[in-house]
Amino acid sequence: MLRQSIRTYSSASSRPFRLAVVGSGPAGFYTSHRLLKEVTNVKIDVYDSLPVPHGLVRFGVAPDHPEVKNVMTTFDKVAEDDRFRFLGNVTVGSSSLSSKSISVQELKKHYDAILFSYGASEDRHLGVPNEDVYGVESARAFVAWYNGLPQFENLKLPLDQTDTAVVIGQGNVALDVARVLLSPIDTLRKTDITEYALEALSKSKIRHVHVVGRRGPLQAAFTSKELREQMNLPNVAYEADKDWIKSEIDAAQSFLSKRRPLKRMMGILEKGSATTSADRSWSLEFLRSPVEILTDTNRSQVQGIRYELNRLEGPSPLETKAVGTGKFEDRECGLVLRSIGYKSLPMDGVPFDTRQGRVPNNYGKILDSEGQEVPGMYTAGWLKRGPTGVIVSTMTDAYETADTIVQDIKESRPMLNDNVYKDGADGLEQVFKSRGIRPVSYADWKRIEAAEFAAGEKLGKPREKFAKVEDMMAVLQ
């Protein structure tokens, strides 16, 4: 009954339902996916402003984690409905039309909707005295650094100078980065990790991480396969204070009986590590907040990081909060990477939330400032939701929106600029030349994934990625 209400709509205006995508990632995907299922005449236009697609997959999923990158298969088989385009290399969300980009203004005029997917691609800030120093770098700039998202590739690290790196927060990422940090180099070498990562990395003198969060074990925020792997990294030694961690656990018995994800997270925790003494080593160190980047006398270089010790204030795990204690605790390390989240930022044009980091939403459809529909506009992904979850939290939001889309196309409810046709990207091929903007199409990339291929091939990995725009670009001359 849904399907036969979207094609009458679509018939008696006798012309297809045009949605552009900024953001071509995970929710960008998913959503155009679960578009092409439920809509017969709908024409979809994926923009990003990089020559390649799938934005997090490719550039934050970590190298020896290729079952995960397995979702690509799934956005290929998007991209060949000929009701779906790619457009590549072409930048949305600049007001200024002399540059290389697209406003969203002038995308209103070619769209009957338009859906913003374009995630979190700003990492937030601890706030403390040195932050800023060599040595202290954000998780996210470092994954980008490893997985060769274009301008991360001349990130200076002192991998060589030192013996200890210090990651702060306790997720995914943070267990992510530490992960390769310690990993065999022969281990990455069978992975798409790019080949200027792997030379610094098979010079890195790093042989202590520690993972620093300012709660308990409860409160941490990996997942146990995560953690499953970390405890089985060869030859390097789990160390944390384990007898805590044990009362911790003992503690809440009756709260993880109700919860059992979480309980067989703590049940790997407590088993830890069958290594127990290694020329490497990581640790879980909880219950302490960043004060401080200790530096060398020239403020020039990281030393140490100090911490406040913290307790556990509140009723039930998940209502803790960690209250200073008025006491410090110093760490030596030469390299800080702090893990605490990423942030999306505004576009001109969309409402945005400032104080959440994200666009205000109903299901996926874009409030105003008053909280009122604005027609026409939809968001998905870390930017509708904030930047938490995995890939398979991203799908089912993407979905969520998708259906939102699809109900708002079945009541004929108002979209940009209604009874206006619109000729979605072709309109659109003029000021692409005007601007020397040169969209890059989904066979344009499958010719530059192939080179990708072949360059791999040729180093006995998966792939090697191009890290610079230009170098992407060649591959289509």
Second form
Amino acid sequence: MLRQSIRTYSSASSRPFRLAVVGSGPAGFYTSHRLLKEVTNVKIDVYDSLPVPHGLVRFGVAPDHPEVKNVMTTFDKVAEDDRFRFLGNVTVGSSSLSSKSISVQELKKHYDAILFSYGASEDRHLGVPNEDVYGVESARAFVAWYNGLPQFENLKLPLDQTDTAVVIGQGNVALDVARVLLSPIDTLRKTDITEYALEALSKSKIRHVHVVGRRGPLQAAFTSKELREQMNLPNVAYEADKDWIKSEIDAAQSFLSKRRPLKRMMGILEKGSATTSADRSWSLEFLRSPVEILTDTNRSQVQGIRYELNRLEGPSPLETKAVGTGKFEDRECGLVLRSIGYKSLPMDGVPFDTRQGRVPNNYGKILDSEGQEVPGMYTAGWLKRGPTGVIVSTMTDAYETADTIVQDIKESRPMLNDNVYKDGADGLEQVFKSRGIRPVSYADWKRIEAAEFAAGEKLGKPREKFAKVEDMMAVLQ
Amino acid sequence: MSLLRLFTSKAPAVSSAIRSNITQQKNLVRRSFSTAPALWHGKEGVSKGDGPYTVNFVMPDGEEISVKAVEGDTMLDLAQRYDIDLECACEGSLACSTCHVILEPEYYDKMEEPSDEENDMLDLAFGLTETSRLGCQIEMNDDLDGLTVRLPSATRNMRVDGSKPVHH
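Return one more block: the form predicted in complex with its partner chain, after the form predicted on its own shown previously.
Below: every chain and molecule of the assembly, starting with the one above.
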């Protein structure tokens, strides 16, 4: 039987394979899920710097998309396994000199292998003048703000000072933020959006949102479900250069005929919205690259944005580049949200490809700077493949990494310091105590969650998230 | 949540090789952590082995599992009831494509066309085929008796040296 052929970790009497996972989002959970199914004698400790697990499922998915968050039920089941342990409120590899963290070197002493799945917590910048003035923010920060990510509660945005917002980027996050900005407050009120965000959005004067991309409709990064939802927003008109969009789609018929998903999405785009005039509107603008944020002489806040107009060059819609034409256009606006992608941060002790912004790997096994596989070091999720895709992409990615780990176990490939007995988190207890680190267990998390449900019930919401770590920990006193 | 537990076995979904070798049940006992209201997955009052219909699951590693089904059972209901490894991240709400399955053309043709919403999700599925559907949207009826659903293999896993991991 296969399981008896896994040498070192084969029988219940021999030592379990000990894996540390850094990051408790979908990548960490799905890799654990698969590994627990495929290997009997394994123990997995999942670390997260926050007391609460689930990563972007909690902090990234829009409040009005609760079905996407159903995946947390799968994660709860994974956490029920005796071989799985969650340690929240434990930061691994912090580059700051915080004493309340443990290093990758320290983890290596207590585990056979480490999986890095801590995602992409930075955002990309436009690199244009005045990008730092008030009123220019990353969509990531806006999402973190309304989703209650600790330390984002005090994000200030001029929502009540302007009727026009510009979102740079045409992915699903861009549509999320446009939709949240244009949703009736009563719709948002019933979701798990944070109260402080609801309060600020109820005073928002924003009525028009422009979603702007460098290239054309065929290169848009959003997907059908989200576009369809956007087109169906009640009482929100859709504006665009519809004739031009149609001509672009018509010109690509043969290309589209072989690509069902894109063809269907172009169909949704062409069909547009049934709402032609309304108080609120959203628009798609193409062939525009921001070159400057326009501001007053004091640089006190954003007043507009300048684009260079592009043309498209390339043999096919897949290989199309935006080329500047030297013509410019200005748009007045009071809010600019940058939604052009995320970046991962390097961690001490983990190889990192700065150019690509991710950890070099071969099907999830980490590679060093010479392209050699590093024993016992794995990666999954956005840190592995880059910050794109939906839940199923991360699930597939995580399963691939898990299969690589299983294969390495089966083939007795070298792990971390093979001849040393590994004791996992038990071996780190003294370190936690001496540094005042109080790990949060999954049962602890469920108590925090129960308090969030209770607070939400009082407000008629599914939950009211704690936006401060102190408040989360206070539940556990 | 407690009713669901009555009708499913205590073991979490496991791969085929371990299925026939389950002796260490102590690892596999579920404990309830959830304090939140759980979403109902399956049908009340239906047990394993119930039903006039037969559905055949073909797993990514080729293993075939034949089960009984009742009218209205979705592939998700069956996966829950029989502990079959069919992922369902969004629990049947058309917000993901993790339950993507592939049908034989004859059976695919017997079904109603997918809705726009289902097609939107199928568009994101890996290994999409002409006869792909979301498992949560396939509901059993007379026409579909004897249905075979194939779970696509989600991972490539070709190692650098060209060797492939053996699925068990």
